[in-house]
Structure formats: structure tokens, C-alpha cells
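Take a look at this single chain, the form predicted on its own, given in C-alpha cells.
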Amino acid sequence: MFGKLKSLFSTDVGIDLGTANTLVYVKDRGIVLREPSVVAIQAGSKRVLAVGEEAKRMLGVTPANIVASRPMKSGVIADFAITEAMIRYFLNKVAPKRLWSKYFKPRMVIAVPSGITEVEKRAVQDAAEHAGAGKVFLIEEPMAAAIGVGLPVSEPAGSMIVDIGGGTCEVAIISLAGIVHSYSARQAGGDAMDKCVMDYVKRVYNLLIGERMAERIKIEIGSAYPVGEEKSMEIKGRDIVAGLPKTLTITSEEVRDALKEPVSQIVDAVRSTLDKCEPELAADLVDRGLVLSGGSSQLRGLDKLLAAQTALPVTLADDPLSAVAEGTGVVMNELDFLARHERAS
């Protein structure tokens, strides 16, 4: 009786706790929050001043008494206390505390990279519980992404997903509702791409640019493969030699050259996973191909490059940024089953 009452008042929540962005899915409401995974705190303390979009605007422009940082690195928790504060902020934003919240805590499904350790999993669970969650379920990001984009993961046939976020590139071949083969590349996500752009501009032009400028360059003129007309854009930063602000123009060919390393790692991750594939699953993939999801999968020409390198059909998800969060929402319908299974085991 009490269990039924709890399910009536509690809120089931799914979280794509990403390195770059956090998405929150609430049962029966869909995705209700999309915010950058950034927290601004008072220097020398853990007092949170801003979270999400407001905190991201502070990156690189804060005074000495404010520190704006990303508490998630490569898909895992780098700062436990700040991650806990971030989850609590997002949780309160989508499901404000009620008088009965002490007894009816929300159940939570959190997507985590497929390659994380048991210690890293425990850190995610602890952070969520300390932030106010009740029962916490973890699901691997590639599985959540595959479910979110609508792949037939339960069928006795191979489906392949490549989920590229801010911190990691997750590749998985799925059959019968399980991951048969997977590969997690921690230096092949959007953050690594941004860093490569920053390093290239510094090395070639002696110009220091910030994370936001590097991300803007990647989004506006970045590509993994020549597609359409080449572009150029004006960028601004600080000249290392003169120590003064400077403006210059960079081309899309240069950006493509700067992104070679992380793009090559994505291709290698896909090929390495395919190398392990059983002949029967490989035959399925010839027809089904692979699906790209995650915010960084939107890099222009990446689908064409992977198609050329693998000789497989490559499809970009309709809403790649939402795939993992949508997958956690589907999994919510099985929470009661998962809970019973855990108790039985």
C-alpha cells in the first residue's frame, strides 16, 4: 500500500548527465530541462552562485572571487560536491520540493559511459542520492541512446550506435537488449575537439582563444570531411607575442586539419568495435548500418567520413542531442521491473 502511495506522489526522473550538457526527462512530461553542465562557485568555498546557462556565460570572464567550472570530465564526476550541487539544482528546478519530499523521493535513471569503473558508478549514485534522489538506476549511454533513437534493441539482430558527447565517444553493437561489443573513447568528444582548435590557433597564429570561441569555430565552420563550399570566419583573442587583443580570419580547411586527431579517434573506435563483430551481426549491419547520436555527432561531414571508412550506411539521429535523455524516459516504464529484479538477485 505504501509502495503504491509512493509511486503516486514521487516523480520518476531520467538524467543524461553529460560533460557538456545535462538533460532531464520527467515521466509523463518528456524532456523539461537542457542546461550546460557548468557551475559557478564562490572561490575558496563550495557556495554555488550559478548553474547551467548562467554559469556557462561566466566561463573565462569571472573575477578572482568566482570560479566557473565543469564538474564532469570525460563523462565521469571530477568534483563530487559540485556535481551533487548541480544535480540538486536541476532536480529542484523540475520537481520543486514538497512537504512530503522526505518520504516520496524521486526515482532516477542516470546514463553513464559504458567504460566507467565500479568506483565511478558508485560516485554517480552517491551524488544523486545526496542531491535528493530515492532509488537510483544506471544505464549505459550507448544503450540509452539506441533506445532513444528507436533502434530495435530487443530483436535478435545487430544494431550499432555511435554516441558522441562532450566528453566521450561511445560505440556499441546491441542485440537482444544487451551490449555485445562496446568501445569508449574518452578523448574523442566535443571538449577534445574544442581543445584541438585552441591548440591549433595558438600554434599557427600565436593567438590565445577561449573555450567559447573554440566551440563557436567548431560549430560554425568545423567539419570532418569536405562538404559543400569551404567557409571562413573572423576570430578574436589575445596575441601571445604582443599581449594585445587581435582579430584574424580562419578557414574551414584549417579547422578540419585541427580536428584530425579527435575525428581519427572516432573512426578508430568504430573500426575497432566492428573488428570484434561476429559474422552474423556484421551481416545485419550491412543492411542496417550505424546511427549517430550525441551533440558532437552533428560535426559536418562526420557521417560521410564514417560511411567512406566503414562502407556502411550511416544515419544521423533526428534529434541527436536528446537521444540519451529520451532513452532514459523509455526505460522509466520498466523501473518497477528493474527494482523487482534487483531484489530477487
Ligand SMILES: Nc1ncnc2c1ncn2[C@@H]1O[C@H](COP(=O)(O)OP(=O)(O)OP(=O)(O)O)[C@@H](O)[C@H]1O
The other form holds:
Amino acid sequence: MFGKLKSLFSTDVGIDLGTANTLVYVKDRGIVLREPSVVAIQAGSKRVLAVGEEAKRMLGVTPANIVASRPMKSGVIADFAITEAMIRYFLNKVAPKRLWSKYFKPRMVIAVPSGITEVEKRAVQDAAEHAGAGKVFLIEEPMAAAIGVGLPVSEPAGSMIVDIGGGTCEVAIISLAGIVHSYSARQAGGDAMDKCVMDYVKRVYNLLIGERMAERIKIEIGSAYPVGEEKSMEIKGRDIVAGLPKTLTITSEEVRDALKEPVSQIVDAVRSTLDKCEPELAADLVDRGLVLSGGSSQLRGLDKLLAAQTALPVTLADDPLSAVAEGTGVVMNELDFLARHERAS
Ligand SMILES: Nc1ncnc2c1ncn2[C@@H]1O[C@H](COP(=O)(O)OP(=O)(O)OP(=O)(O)O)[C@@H](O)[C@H]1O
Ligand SMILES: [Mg+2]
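Take the protein just shown as the form predicted on its own and give its structure as the form predicted together with this ligand.
Shown next: the complete complex, the earlier chain at its head.
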């Protein structure tokens, strides 16, 4: 009886706790929040000044007394206290504290990278509980992405998903609702790409540029494979030698060259997962191909490059940034079943 009453009042929530972006899915409402995983804090006191979009605008332009930081690195929690503050802030934003929140805590489905350790899992769970969650269910990010894009994961046949976010590239082959093979490349996400662009510009032009500039260059003229016409872009930074602000032009060929390393790591991750695949599953993949999700899967030409390198059909998800959060939403509808199952066992 109490259980029924409780489920009437509490909201189930799904979270895609990403290195670059956090998305929150609320049962029966869908995705209600998408914000950068960035927190601005007062140096020394750890007081939170801004979270999400507002904090991201502060990255790289803060005075000495403000630190804008990204508490998630390579898909896992690098700063526990700040991650917790961030989850709490986002939860309050989607469901302002109610009188009964002490008694009716939301159940949460949180997507975590497939390669994370028990200690890292515990850290996510604790951060969510401290931030106000009731029961916490963790789901592996590639599984959530596969469910989110609508792959038939519970069928006795192979499906393949490649989710490339800010911090990780997760590859998984799924059959009968389980991950048969997976690979998590922690240095092959969008952050690594941005870093390569920064390094390139520094090495070739002696120009220092910020993270946000590097990301803009990647998104506007970056590519993994020659597709369409080549472009160029004006970029601004600080000249190392003269120590002064400087503007110069960079071409899409140069950016493709700068991105070679992380892009080849993505290709390697996909190929080595396919290498381990049983013949039956491999045969399924020849027909069904692989699906790309995650923000970095939108890098121009990446789908073409992977198709060329694997000889498999490659499809880009309709909404690559939402796949994981949508997946947590689908899983949420099974929570009552999971809870009953847990009580029975
Ligand atoms: N058009 C684009 N081309 C290339 N990269 C892009 C594009 N749009 C977004 N990105 C990159 O996608 C990344 C964010 O993707 P996403 O939100 O899926 O990551 P995340 O889920 O937060 O990270 P992770 O899953 O690794 O923890 C950023 O690095 C961003 O620069
Ligand atoms: Mg992600």
C-alpha cells in the first residue's frame, strides 16, 4: 500500500551524466534538461556560482577568484563534491524541492561508461544519493544508447552501437539484452579532438587558443574524411612569441590532419571489437551494420570513414546527442519490474 502511494508521488528520473553534457529525462515528460557538465566555483570556498550553460560561458575567461571546471573526465567522476553539487542543481531545476521530498525520493537510472570500475560506479551512486536520489540503477552507456536509438537489443541477433561523446568512445555488440563485446576508448572522444586542434595550432603557428575556440573549429570545419568542399576559418588566439592577440586562417585539410590520431583510435576501437566477434554475430552485422550516436559522431565524414574501414553499413542516429537519455527513459518503464524482481530474489 505504502509502496503504491509512494510511486504516485515520486518521479522516476533518467540521467545521462556525460563528460560534456548532462541530460535529464523525467518519466512521462521526456528530456527536460540538457546542459553542459560545467560548474563555476569560488576559488578556495568551493561555493557554487554557476552551473551548466552559464558556467560553460565562463570556461577560460574567469578571474583568479572563480574556477570554471568540468567535474567529469573521460566519462567518470574526477571531482566528487562538484559532481554532486551539479546533479543536485540539475535535479532541483527539473523538480523543485517538494515538501515530501524527504520521504518520496526519485528513483534514478544513470548511464555510465561500460569500462568503469566498481569504485567509479560507487562514486556515481553516492553522488546521486547525496544529491537526493532514492534507489539508483546504473546502466551501461552503450546499452542505453542502443535502446535509445531503437535497436532491437533483446533479439537473439547482433546489433552494434558506437557512442562517441566528449570523453569516451564506447563500442558494443549487443544480443539478447546483454553486451557480448565492448570496448571503451577513454582518449578518443571530443575532448581529445579539441586538444589535438589546440596542439596543432600551437605547434604550427605558435598560437595559443582556448578550449572553446578549438571546439568551434572542430565543429565548423573539422572532418574525419574528405567530404564536400574544403573550407577555411578565421581563428583568434595569443601568439606565443610576441605575447599578443593574433588572428589567422586555418583550412579544413589542416584540421583533418590535426584530428588524425583520435579518429584513428575510434576506427581501431571499432575494428578490434569486430575482431572478437563470433561468426554468427558478424553475419548479422553485415546486414544490420552499425549505428553511431553521441555528439562526436557528428564529426563530418566519420560515418563514411567507418563504412570504408569496416565494409559495414553505417547509420548516424537521428538525434545523436539524445540517444543515451532516451534509452534511460525506455528502461525506466521497466523499473517496477526490476524492483519486484529484486524483492523476490
Ligand atoms: N557537429 C559536431 N561535430 C563534431 N563534434 C561535435 C559536434 N557537435 C558536438 N560535438 C562534440 O560532441 C561532444 C559532446 O557529445 P556528448 O554530449 O554526446 O558527450 P557526453 O555524453 O557528455 O560525453 P561522454 O559520453 O563521453 O561522457 C563534444 O566534445 C562536442 O564538441
Ligand atoms: Mg555520452
